[in-house]
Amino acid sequence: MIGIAIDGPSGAGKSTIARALAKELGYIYVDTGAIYRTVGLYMYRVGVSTEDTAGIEKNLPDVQFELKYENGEQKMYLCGEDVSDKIRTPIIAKYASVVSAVPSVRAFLLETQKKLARENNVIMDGRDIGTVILPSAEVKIFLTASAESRADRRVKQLAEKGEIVGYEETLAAIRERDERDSGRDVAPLKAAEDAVLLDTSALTLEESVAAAKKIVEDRLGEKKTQKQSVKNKDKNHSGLYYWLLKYVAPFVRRLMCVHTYGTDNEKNEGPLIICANHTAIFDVLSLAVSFKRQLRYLAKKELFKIPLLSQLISALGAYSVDRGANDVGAIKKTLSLLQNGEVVAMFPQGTRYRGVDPAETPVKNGVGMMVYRSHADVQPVFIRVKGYKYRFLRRKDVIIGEPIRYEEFGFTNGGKEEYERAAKLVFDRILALRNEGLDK
């Protein structure tokens, strides 16, 4: 499925442009702002103040909303009532901004939005789509426009519906909301690093839609080229060696004394991150001969400077990462592989710990960040060797656990704390496998 994220401040034309673009491309349009407005309308109706966060959280479980598509248009239902028009007022817009800053509200609505993206080609607009809801979206656009032009549009839009509001009042409300949305702690309004900026201040609706469509076509074209390039490079560079290795895998397993358990747990399709404890460099080979699917690995760049070793690890599907820096290229490469439905093996400990009980080693939060950004499931694996001292001819048990589904991580807006929590969950699942197969 293809996801297109359109973010931007209130009044920039996100909904209008996204709706028109979805119609042209044949995608499902998801107006996330309408969802928050519906929650805001409920709070307004039950008399909860915009200052009463506790009241919002208390009443949240009672909100019964439904999103329907009628004649290609998104309709919002609240407790069985069609409120699609009733949520388009300045006071409900203010409520929407307030409730969207409440973490429990965002968590309440997060899975609904992600489920739509998993099951459909979507164009989704909001304020944190590209950064939180669909961080791996194929196309990200950040729409912007001057506050003055947005106020003018809003006044005309409401006038068409028979509602007369003042320009200065509307302008002040827009500036207030911009400040509130950009300054909130939870999922603040900001452009994703890989978003394309589109300023619609001086553009007509037709020009804005055409400009957005060109961005989509250009980015999807680039993605298609990149995927084909990766596919060809992998096929020509490492495929022959890797599949030769797989062909002689039974021999390699016997030679290395590798015993694999839990092969029925292996996820056979779709993007997957395999996470294992790390004792020695031969862990890579042990994993390679234990799985049916081809694995890709992040390997520190220094290893690629050793001629023979470089050829070996490249044949095993490794690619370089600079562990001493924030290697954006390696992160993008990993996300690209996962978006192509491939399998990436990672070691949450970040380095090898020879002769040390894995439970006593620290865990890096990088795996948590990668899970969050890729939405991939995780397959925990425990590599067991006697005394945690790795020798080529010493028995090695590779225990494959059940996959951890992405939804189990409970991400809301990413960030260091959530990455750390996710990494801990993964490593706890790895350690839970340590005694499997001991009676065999």
Second form
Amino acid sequence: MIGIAIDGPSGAGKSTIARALAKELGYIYVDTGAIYRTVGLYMYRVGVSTEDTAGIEKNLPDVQFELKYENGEQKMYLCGEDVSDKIRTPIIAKYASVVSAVPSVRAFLLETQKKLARENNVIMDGRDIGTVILPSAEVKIFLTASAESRADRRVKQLAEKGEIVGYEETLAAIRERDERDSGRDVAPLKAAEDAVLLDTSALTLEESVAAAKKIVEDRLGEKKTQKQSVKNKDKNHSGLYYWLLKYVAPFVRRLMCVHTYGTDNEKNEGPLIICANHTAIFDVLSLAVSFKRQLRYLAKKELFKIPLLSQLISALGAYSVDRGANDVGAIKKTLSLLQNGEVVAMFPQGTRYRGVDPAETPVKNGVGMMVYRSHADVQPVFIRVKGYKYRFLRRKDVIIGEPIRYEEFGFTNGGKEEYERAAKLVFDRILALRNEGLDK
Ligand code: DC
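Please show me the structure of the same protein in the form predicted in complex with ligand DC, now that we have looked at it in the form predicted on its own.
What follows is the whole complex; the chain from before opens it.
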């Protein structure tokens, strides 16, 4: 997973920049300040004073918070209540700053943040992301701006919302918070040694976003080039065959009687998981000749033992998976392909069902887990063959549905139930395509 850390004092523009970059890169944006604010809100509500460290520690185990993504936006829940707006007040900002200086609070929140970064491509903003939470982040930015320019921005921001606050008092509050956040013993606000400094005092918001974007592109570009040389080696043995196949694809399509519908729906770039119903091993071939993009796919280990077929499927971008065993290698490989922006085809049923209506078959939850971990969008495809009995020369309709965006799955913390729900959503979308094009 790729991690981008953005640290800096409040008001330097971290969240706006992080949000814009996350959208562009398709990563999730994690606003860690909001987590501290939620803890702060809890302490405020139960009446613990900001001076009472023992009280904060005593109440900490009762803080039941949850972080959810709704339409791509991070939402904070406290004891089941959506408090995303309620944490944005000056008094809660103060409480957040106070609780964040308590070591046990930081320890309490550490794993949640690390887990998010382990399982997702993230852009995280906060104070200690590059130093503590993601010390090996691919990109680290330390965003600063003078206290005066931050106060100025804050006053204008609030005025736009109809709230009038004085410049001097805002500046004083910012200075006080800076001091508390930088002067504390535990995880003080400071730039990681390998962070790129970006001072936004003299920049507009648009200019700041552009500058941050450039830093990210430069850094990720370097890493990608390193990865690319490894990836190319991996691809070479199959690339030639694959392109040959693409070249002869029109003939193969005719020979196999493949009719493709919904080609306009094909998602043309970025990581993508293609999910289809499965009746025969040749489904992969039908998919390969229906899509413009090159597919990679998991194939069970046994297939690699069959002469000729083994060469053919490798040429088509197959990689092996040990079904039944928990093949961590295959999962990792799939995730890394997706991370590189490739297309992976998967069959949610987990196996072939010859002669069985797909609506009658069970669905495995592996696809759900892959989506959750890769953050990829999913393209549902229905492969229609008469009686679900695949014959090489019998007509097959490959119906490409609209992509399901990652956000639509509404994942919160992953887990079996969420994977099952996601796999079911995918399969329902596949089944919904079954009658497309019949009237034509
Ligand atoms: O970014 P923010 O203003 O929402 O953060 C609220 C407070 O939380 C801030 O005063 C410092 C603290 N914080 C922290 O100590 N570490 C983080 N990673 C994020 C925020």
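Here the structure is a predicted model, which means the values were calculated and not measured. Residue numbers count along the first chain shown, from 1. We call the rigid core whatever largest set of C-alpha positions still superposes within 1.5 Å between the two forms.
message: Aligned on the rigid core, do the two forms place the Cα of residue 40 2 Å or more apart, comparing between the two forms?
response: Comparing forms between the two forms, the residue 40 CA shifts below 2 Å.
message: For a quick test of reading the superposition: does residue 31 move by 2 Å or more at the CA between the two forms, rigid core aligned?
response: Not so; residue 31 is displaced by less than 2 Å.
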